[in-house]
Each structure stands twice: as C-alpha cells, then as structure tokens.
Amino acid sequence: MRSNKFFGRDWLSPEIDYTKEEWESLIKLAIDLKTKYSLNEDTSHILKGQTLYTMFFNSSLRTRSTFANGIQQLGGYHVDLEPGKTYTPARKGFEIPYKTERISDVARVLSRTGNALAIRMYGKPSQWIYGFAHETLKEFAKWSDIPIINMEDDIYHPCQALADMMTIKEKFGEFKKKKFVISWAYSGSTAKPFAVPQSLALAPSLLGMDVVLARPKGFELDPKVTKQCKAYAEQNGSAFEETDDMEAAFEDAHVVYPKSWGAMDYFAKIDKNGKKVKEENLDGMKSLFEKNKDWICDEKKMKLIDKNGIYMHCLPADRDMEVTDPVIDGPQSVVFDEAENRLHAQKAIMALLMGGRL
C-alpha cells in the first residue's frame, strides 16, 4: 500500500499536521487491527521484513513495550538504539566530543539501514528547556528519509493522544456531542512535561468534542495550543473553554482526564542563539504544586459527571495524589483499556507511515 497518503510522513505534531479525517482513518485502521488480533488473525505480511529504529531518551513502559510488540505483529524487527550506549545524537552546538554525534549524521545513516525511526524526549534530556526536545525531533526529519515517529516530546504525545481516541470511539461510538475534560491534577513530582495534557486538548478538538481545560492558575498551557483549540472548536461548532474550578468542569462530563503537568514560568529558556537566559526553577514549581494538593480526583468528583461518564488516565498515574484508589481502580476507568489500544494505534500508526500491504 506505497501508493496512500500517509506512506512516508512523518509523526511529529499530527494534532496541527494531520486533518480530521486523516485521524478517524486512522482510530479505524486501529480498531481493525484490534478486531483482527482478537480473532487470532495474521497481519505479519504487513510490515513483513521491515525495521524499527527506537530511541528512548527517557524511561518507558507502555511506549516501548507495545511499540517493540507491534511491529513484529507486523512482520517487521524492532531495534532499541539506547542514548548513552549508542553515541547520544546532539543537535549543533549541544555536542561533547567521543560522546555525542550530530543529529545530520545519525538520521542519514539510519535511514540507509531502517525504515522508520520512533524517539521519546523531554524534561531533563532535554535540559528543561520548553521546545527543545520537539525541535531535535524535527532535526531528525530534516535529515530523514524514514519517517520519525513522535513517541513523547515536551510539546506532543501523539501516540497516546490516537490510542485515547481510540478507545472514546469504542466507548461511545461517536466524538460530537460529548464533553472531554482534560483537568491538571496534583503529584508528588515536577517532572511532569505538557505533551499528554496539550495532546489531549487538541486531538478530542479536532475530532469535535467539546472540550474543557480545567487547570490552577500558573498551570496554563502553551496559548499557541489553546489558540488551536478554540479554532478547532469554530470548525466543528462544538465548544472549547477553561476553568480553574475543577469541579464545575467534571459537571455532566462524558470522559475525565485529571493529570499532572509543569508550570511554564518555571522552565529553562534559550535566546535565538540556543544559549540558555533562564534556569529551570522545580522548586518554585515544587512550592506551587504544594498550593493546590486538593486537586484530585476522588469518588465525590467522579459523581458529578455524566452517569455513563469514564476516567481517563495515560498512565503511570500518581495514586492518592492525582486519583484515589477507588477511582482508578473502578467501574468507571478505562485505563486498561487506553494502555491496550496503545498496541493497536501505533500498529495503525506504523503500517501507514511505513506503506504497510492492508
């Protein structure tokens, strides 16, 4: 199947980059290949002798375990490149001789060897610094001829932004008409990137949902991603809002989304130049995540929202900080059954960018 659209393109920013039709194909393609490994189906002739380069710069569960399982579904060969046992790929002017080795060069013999190449980076790897990561990922595609696939970054989290499409689309047989809450919830930790959260804000958009934003003030997220939202909400004649009252969001909601993520004031930044002006602050960020512990959801939340409503969660979540044990592990989570669909939405993802034979 060389001939369709997707055959090549890269898995960076499809929540901008790809249309709406392009994403139901996709959750549909997904869903197939659900049905057809349920039923004991072989799809091995359909990336059969192909190669899967991934490059994890940070740790893994879900991500490497179903990317590494879906492609030999498939047919084809997983190959894990580990920075740090490998030469850890660096963009021009972040380079330590004998340890690193220029993006240009890594991506161009790669792609004489592979035939995709799937990467996850942010936070420390990516010294903090907001927009790094998805600009190295983009330096791969410049100087790729395989196409990258976007696995996490500090921007996006496409991967799992198709795999919880997915699974609303199983739940609910339909986008229009449901409202989608993506809610900041309380950790422990400040290692937390925007990538789930400005995911999850653009993909139901996209798709029609009427979304809403519900986050503490100081915990806003990139205004370019509202911005998009709000004009997805336009196309769709549905609905895009935030709040900074968690409960007045869970009202009447269909699907729940409370996670965590970091404060944008507190992160590192860079001049034009790539010279960093500002250090990360996680204590500052620390101290503010301390001023709102009461964001959690809990049973008493989970009863405001829609009687068939379901919470939603990419996982690893923070237990009795983000979301109590009665809610996760209750009637109404899905989150097994997201972290299942991982499988077959990237096995969706990689047999179209890598001209699978459907």
The other form holds:
Amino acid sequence: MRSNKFFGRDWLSPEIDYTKEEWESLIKLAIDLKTKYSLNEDTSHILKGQTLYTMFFNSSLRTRSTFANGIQQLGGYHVDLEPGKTYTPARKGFEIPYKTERISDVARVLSRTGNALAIRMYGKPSQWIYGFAHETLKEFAKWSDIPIINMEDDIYHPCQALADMMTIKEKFGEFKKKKFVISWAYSGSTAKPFAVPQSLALAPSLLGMDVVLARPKGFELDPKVTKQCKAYAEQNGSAFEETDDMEAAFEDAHVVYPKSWGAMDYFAKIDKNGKKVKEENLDGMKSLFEKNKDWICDEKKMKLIDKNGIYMHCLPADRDMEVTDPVIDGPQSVVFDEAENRLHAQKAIMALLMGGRL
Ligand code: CP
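What would you give as the form predicted in complex with ligand CP, now that the form predicted on its own is on the page?
Starting with the chain above, the whole complex follows.
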C-alpha cells in the first residue's frame, strides 16, 4: 500500500510531526497486528524482501530484540550495523580520518541497499550535549532516501511512547478524561537522557489525556517540550500541569509513570559553531539526586491513585530506587505489556513507513 500517507516518512519526532489522527491510526494497526500474532496469522507478505538496518550506539534489550523480530515477522530482513565495526558515522566538523565516515555518505550508501534505517543514540556517543544526537538523526534524514526511525535519541523515544499509548488504549479504551502522571524518580545513576519523560509528556498530551509532570526542582524538562504539551492541552480541552509534589500528583491518577532522568544544568553545551563550551558533569548531579531519594514509587504512594489505575515504566527499571518490588511486580503494573507492545507498535511503524502490503 505504497500510496499510504505514511510511506517514506521519517519517524524522528512524531510527537511533534505526526497528527493525533495519525497516532490513532498507528495504535489501531499495532493492535490489529498484535491480534494477528496471537492468532498465529501469517504477516510475512507485508514487508516481504525488505531490509531494515539498525545502528545502536547504546545498549538495548527491548528495542533491539523487537525491531529484529518485528521486521522478520513482516517478511523482511534485519542487518545490524554495529558502530565500531562500521566506520563511525560523523557529522561534518566531527570527523577523524579513516575512523569515521561522513553521515551524508553513509546515508546515501544505505539508501541504495535498504528500505529503512533505525538509529539509537544519546549520552556518551553524543558527548552528553543535549540535542546533539537528535541533530545527528536529522542529518541522516536529510541525506537518506529511506525512512530514518528514531529508536531513542537525547530528546525523544517515540517507539516507546507509541507502545505505551497502545497499552493505555488496551487498558482503558480511551484517552479523554484520563489522568496521566509522568514523574521523576530517584536512581543510583545520573547518566539518564530526557527522551522517555519528554515523549511521555508529549504523546499523552497530544492524544488528549490530562497530564501532570511531577519533578523536583532542577529536573525540569526542555521548556520547548512543556510549551508544546500546554498547546496540545489547549487544543484538546484537556490539562497539562507541573508540580514538585509527587504524592499530590499521584492522587486519583489513572496512569503513573515514575522514571529517572538527568538535570539539564549538568549537561554539556556547545556554541553556535559546534565548539564545546561546557563539559558534562554527571558526578555533579549526584548531590541533587541524593536530596530526592524519597521520590520512589512505593505501595504507600500507589494507594493514592485511582482504584483501576496502573503503574508504567519503559524498563530497565532501577528496583529499590525508582520503584519497589511489590509495585513493579504487583497487580497494577503493566510493564511487561508495555515491553510486549514494543514489538507490535514498531511493526505498525515499519509497515506504514516502508509501504507494506496491508
Ligand atoms: N525501554 C527501552 O527502550 O528498552 P531498551 O533500552 O532495552 O531498548
């Protein structure tokens, strides 16, 4: 179905670039593909013979396994391009002779032989410069003739967001009048990007949920993201609020999503010429984290949420830091549904962007 309106598009920041109706279509297709999978229906005609390239600059369990599995279930091939075994793709100005290869060349080479390229990059591979990884993905998109799929960068994790919105749809049937709390939580590691909290503030806002962002002082999100959330709330007649009180945020929530992320002030900075003017200081963030150790999702806080409310986390979770075992292993937890839905959400993305036969 190559004439579909998704064919050939990138999946870089769909929380901004795709409409509410397009998100709803993707969720519907993901649920349909999940049903087909459960009935053991053959879906291998959908992307028969097509190739997905993946490039992981960071660790992954869920994203790696579900993209590899998903393209094969749709009849395609998966080729993982391990950075280090290829020449490291680099933007102009960040090149090292015979170690790196300019992205404009890499993208054009892969466009000749594959049908989509999915990339994960944040943190150390992008020098902890906020936005650097997203710009890198945009550079791939600029030069590529095939869709570029964001498998998590330093601003967005849209595949996670789609799987999570699909999970909420399955649990509640609708988004309207449902209270969604994206909350900071303590972790022993400060090396955490903003991708999940930002995508999980934007996507439920776009889809019309009442969203509360809870975070201690110092853990604010990118102001452009919160501004967009407010704009979505206005369009949808829903709410977007920010608070530094985790317990107040949890009251009567239908969904709580407590998750750790870093503090923007401690990230590296570059000037307009791309020169690093401030180093990252991950150790410096530690004292700010330690001051907020009580930001844990425990049974006491879970008593505050709606009786049918659910606990969500993208995984991997830092147990006994972000969340206690009784909560994440308890009856309100849907973390394994979310992980399972990554497979079907990403199959929907690939099927539509790669022009699958549906
Ligand atoms: N949630 C998520 O993206 O998991 P992985 O880091 O294991 O891919």
